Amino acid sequence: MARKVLVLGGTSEASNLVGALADRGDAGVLSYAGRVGAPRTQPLPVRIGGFGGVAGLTEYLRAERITHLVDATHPFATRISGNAVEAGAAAGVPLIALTRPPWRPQSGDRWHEVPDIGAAVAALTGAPRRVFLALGRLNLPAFATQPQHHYVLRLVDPPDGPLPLPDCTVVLARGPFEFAGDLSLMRTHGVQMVVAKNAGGVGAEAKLHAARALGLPVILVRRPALPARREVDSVDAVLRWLDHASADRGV
């Protein structure tokens, strides 16, 4: 059988894989979850939208004679991470997870870590401050308890409806970001403080790089558990083990 591979994206990490699959001419499908408006254009087909639980992925492993199944999503995409792990032992498919190294404090970080957003709303009690909240949209709400604060939030399409925060500035933009734009963001609306995920990778630390310059404290919000998973940190590592898995399955 033919290698056909899916990788499970929303990253720039699958972009990169994807380009790298269509460069070698693999088939593979990138599936998106679909909370991007416009997002780029792939040399590999693309899908979008949810599978229906770790059933449905198992039921599309099957049905598409995926082979290999590469989960290259944010690091805290934890729902669709666990479906893939229990999907791809159910459906006899190899799995293999494409992640990015996380943040490690350097010298002069002011961060706060905490284990979860609650933790990180809890953190923002006290007087008025500039947030720059870098979590995305679907966090938001949450902090609508902390009412007091002026928010910053940078977001890659326009609201869609009202926003739950009473006092924010919205910036629109689409990362790699670099640390002269984020330290000129935060100058020009006078952030105090920045909230955010240990994502980690280079596309979105620039934030980091540029609340060190200025002194300003972080609260960052620690990785989530995820089950038990192969893991590397580089397109050629899942290329390496695509051949490698690929020669012990006779494909």
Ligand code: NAP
Given for the second form:
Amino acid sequence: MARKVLVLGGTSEASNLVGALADRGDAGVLSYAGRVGAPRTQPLPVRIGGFGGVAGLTEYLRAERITHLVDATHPFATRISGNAVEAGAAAGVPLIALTRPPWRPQSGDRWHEVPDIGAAVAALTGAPRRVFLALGRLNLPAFATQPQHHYVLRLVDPPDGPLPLPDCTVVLARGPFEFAGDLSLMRTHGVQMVVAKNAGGVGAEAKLHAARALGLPVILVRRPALPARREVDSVDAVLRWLDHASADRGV
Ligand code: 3Y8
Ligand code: NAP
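Mind sharing the form predicted together with this ligand? What's above is the form predicted alone.
Everything in the complex follows now, all chains and molecules, and the chain you saw is the first one.
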């Protein structure tokens, strides 16, 4: 059966992989959840929207005759990653995850690592400060229990309704982000603390370098646990697996 790769995307790594697949003429599809208005354009066909749980993804793999499944979603996208493990097994389609190593503290970093978003909210108890919430939109409601701060919010799309935080500034921007831009953003808004997910990758780490340069504390949310699966952290490793796994499939 001709090779056809489904890439579960939404990250810089997914885009880099899709570019490499297109360059070498591989057939494939990039899938987005549909979280933002207009995801960036890609050199391979794109599908947007949920599959309908494990059953929907399993059915998609079969109906579209997918031969290889690559989970290149964000480390905090835990539901889709669990679904990919189950659907790949159910449909008999080999799965590999393309992920990126978590960031590690360097000298000069003032990190306060917490296990989840709830603990990040709890860590904000206390006197009002100017807090850069670089977590996107989906996590904002949790911070409504700490309304005393002035929040600087970076969102991909304009909010589609009232924000759950009384005192905030919205900055609209889609990464990947650069050091100079994040440094000036944090200076302009008098940011005193940063809250971020340990997403890893290069597209989101500029804010950590800017916080280090400004000597600011960072509340960093540790990654959630993900199911066991084959994992690599480079596009080349995925391409090698695709070539090898195809050979495997004959066995
Ligand atoms: C829809 C599709 C590419 C991918 C680029 C990466 C880098 C820039 C940095 C900050 C942190 C955050 C957020 C972030 C980054 C890359 C990558 C990355 C963080 C787009 C995109 C989609 C999303 C979804 C979006 C979430 C949000 C998270 C914003 C495309 C731009 C905070 C994660 O408004 C919303 O509903 C946004 C939702 C999930 C997390 C959240 O909980 O709000 N990503 N981001 C994907 C889909 O529909 O399937 O337009 O490119 C992709 C990218 N965002 O191809 O170049 O690889 O991580 N995305 C975090 O890391 O904490 C911003 O502001 O410093
Ligand atoms: P999630 O909580 O793991 O997934 C929730 C549901 O969204 C999934 O069950 C699935 O719906 C759908 N979904 C998620 N990713 C999908 C994809 N690539 N293609 C098709 N459907 C998808 O995921 P999330 O945290 O909401 O993230 C959504 C997207 O944004 C992902 O592509 C992720 O890579 C990207 N992103 C997330 C973050 C983050 O901080 N979470 C950061 C950067 C980028 P069904 O069950 O109906 O199939």
